[in-house]
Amino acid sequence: MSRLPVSLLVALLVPAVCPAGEEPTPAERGKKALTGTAFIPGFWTDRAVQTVWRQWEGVTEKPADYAAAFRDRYGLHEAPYPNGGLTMGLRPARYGLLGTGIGADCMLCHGGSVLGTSYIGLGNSTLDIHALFEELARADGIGRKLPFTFSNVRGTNEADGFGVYLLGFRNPDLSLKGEWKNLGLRDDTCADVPAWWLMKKKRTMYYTGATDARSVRSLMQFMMHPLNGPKEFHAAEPAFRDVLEYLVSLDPPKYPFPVDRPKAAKGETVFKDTCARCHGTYGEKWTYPNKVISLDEIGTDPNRHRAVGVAYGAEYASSWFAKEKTGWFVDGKLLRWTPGYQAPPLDGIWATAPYLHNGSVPTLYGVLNSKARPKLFTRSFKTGEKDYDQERVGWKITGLTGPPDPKLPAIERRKVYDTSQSGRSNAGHTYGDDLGDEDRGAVIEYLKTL
């Protein structure tokens, strides 16, 4: 993979003196930060990027393109901000006492593409993530297993596993403990990443509601690397209260293709009295209710909701992450309790396939009509045109008729989405099914436009 000299590196990352009078604002300065700075340390030598080809299966020699083959192995993307030739996701972080290696940031998982065009803020929809930091280290000379299932289904992540992990190992100032503490770790919720630009209309983040929006801390959590402690987090926080404003200055890219303005007209009208007490309405003067939806009613499947316990909302309520100054969070006060999942805004929906929180249906049309959700599937992984349904709005996929041969690689049969399994389900949302399909493809083509 080529890199940059680290002369040119450094004058990539580090912010340009602005003109005098033309302050950046707290947005460009949380840009900045997000893009350019390394806020944990590296978790692999810059040698394990370089070598990683050798723990492929059946590939014997350095592809000639090694920089596309290793975005194609694990889902990832070209960067559309100076990286110094890292893919998006990965940038030089310091490496213990070895000086510099490289880690992971934020859009590892919440830079995506779609159309063959990244973007920061979109989720990652073909990354998997269990097989880059597995196959890496592995590269490092480190053969241990990881600790719990970073990824049951390409795609999709344990986020939420991460952070009960990683809390396990913190006193409530951040400092580490002498041993692990389970907190209620399961690693079944197949979380898809929802888009950051969301974050501008919503009072609470995460699929149950349960964190203030414009809390700064909750973005921190990922950085409980070992080798960070209390100091590194309060250096942090200034950095993120810039880069929760870039967070809220996103908007999604514009669905690309033609519209059919009629059609998409007729659809506004069925999706406000069809959709909206729920999502919202859209346009200049736009509304978002911000409403929790209940488990017994949505009926999707409960696994998320359940992933975050009683053990760890008290351990996350006693820590340094909950006590900020703004916000609910008061001290002794736990993580918002909520019966369901949140109803999110649409904005982008055309862009963020596949959907519902595990992302276990591939397009917009089997969101609005649950008999045509398929079972079993699976798809490229690649999003180019040719990749993307516009006809259903989604990605296309092939249905399978049975479970991958448990022969394969596990890389290999992560590609497969089993709707049968442990936190995989389809099921519920079927507000749409009682649409007849005249006002279904026209609520499809309106939410094209959004």
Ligand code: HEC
The other form holds:
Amino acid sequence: MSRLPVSLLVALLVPAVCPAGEEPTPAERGKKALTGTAFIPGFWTDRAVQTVWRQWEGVTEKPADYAAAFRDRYGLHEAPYPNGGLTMGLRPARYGLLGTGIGADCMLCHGGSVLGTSYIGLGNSTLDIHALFEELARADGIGRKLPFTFSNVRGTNEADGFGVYLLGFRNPDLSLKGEWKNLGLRDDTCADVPAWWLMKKKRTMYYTGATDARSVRSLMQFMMHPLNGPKEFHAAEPAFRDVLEYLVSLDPPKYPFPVDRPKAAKGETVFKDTCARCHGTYGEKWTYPNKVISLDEIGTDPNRHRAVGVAYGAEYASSWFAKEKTGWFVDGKLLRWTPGYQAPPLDGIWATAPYLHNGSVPTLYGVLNSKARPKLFTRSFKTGEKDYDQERVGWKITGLTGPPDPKLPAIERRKVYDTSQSGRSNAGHTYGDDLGDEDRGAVIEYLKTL
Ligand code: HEC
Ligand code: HEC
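Right, the form predicted on its own is done; let's see the coordinates for the form predicted together with heme C.
What follows is the entire complex, opening with the chain shown before.
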């Protein structure tokens, strides 16, 4: 025994104590944190979740498959990971002083479904977050109106408004301050949720490209619940470092239907001539120029650009969020002002309809033919095969001739996308307009392969 060389002893012993390869990677730890931690206290009691059907107009008894009815009502999806029987986006969390209740997590908005399959990191394009918060509060007996509009149109939300609203309650060290400061809150940006798998290519993030895409603390804005103070932010930072590693490890799902390869090859040539200067090239040796295009040039709806303005930027830049050492910005800043919107990478673009930052264009065909974009429409807000438009690539819609009846409940009216409303313009991005139908079809075929 004593003759055994030390190295062999180590080789024999170490694997038993600490099995090689089983140490979780930072990305694996990040996934675990993301899908298993309540970073904010709960908003509602369990009872509210169980009895909220009483708030649903015309429903007189609890639906038989209640979990499915709940998901349908609010546009939520089954979790593709163990979630204690709760729908993706909800999780148990401490509530009140001692109890537990139900809270929300990142996947409420960043967990979506396409062709009936749920994915972490696909934006949730069916969510009515306004109805969810309003009706669950009512089920808890809290009649107060929400402080601002959380969603104007189903599938979009006012996440930028959340950031602006919540930072208004904080001192630079993130302790609460006595009085709310209006940092330019607006609630008409109608943001579609970007896919997380694009983060790996991006050097700057958010629609305007204003923030360093390797900033960890920016992701923690979601934690600004009034019961979270500086202590909670500091404690959660290592977990968020792992969460970011997880986000940049994600890959898009593959287009599951047949692709016409020769047509796609032709489309690639057209894409390289017409689109690559902004959207980059794909395949193993991909390139991504990370370009921001000015509002004047891109011509898409300006509200999102205006929603996060100078007052907010100044407050943010002086806060704990902006005091981290990281980054790709040469001047050492985590935040910058940009003149417009960032041209995103198009990986997995087939799965992320509707398109443009405000979700105003339901299909890729519409993105590439501005004159053919529908102006007033609704859709099923389901994500199955029959809801998916394989020809135009995106969601099937039903065109409407007039605005919704004002007598309809708000949850029904929010199912209508009216591009004449503030924040919902479908104008701009006319780069595909001059392609003939054949080239346009070829480009769409190519986009399916990304
Ligand atoms: C209420 C819905 C909502 C919740 C909850 C939410 N997000 Fe987001 N997220 C958005 C929207 C909308 C955007 C696009 C913002 C913009 O630029 O206008 C976004 C953008 C992002 C981006 C930038 C993506 C890019 O490519 O530019 C990251 C990263 C991100 N969110 C991470 C998170 C994390 C992590 C959480 C949880 C801690 C979270 N989000 C919670 C709605 C949400
Ligand atoms: C001058 C730069 C530029 C050119 C050229 C360009 N785009 Fe874009 N593209 C953008 C910008 C910027 C956006 C984001 C606009 C917004 O959301 O308001 C965008 C958005 C898109 C989107 C929607 C992305 C999403 O997730 O919603 C698609 C699809 C797209 N472009 C495809 C193309 C194709 C295909 C071409 C070539 C025919 C092309 N683009 C040419 C700058 C460009």
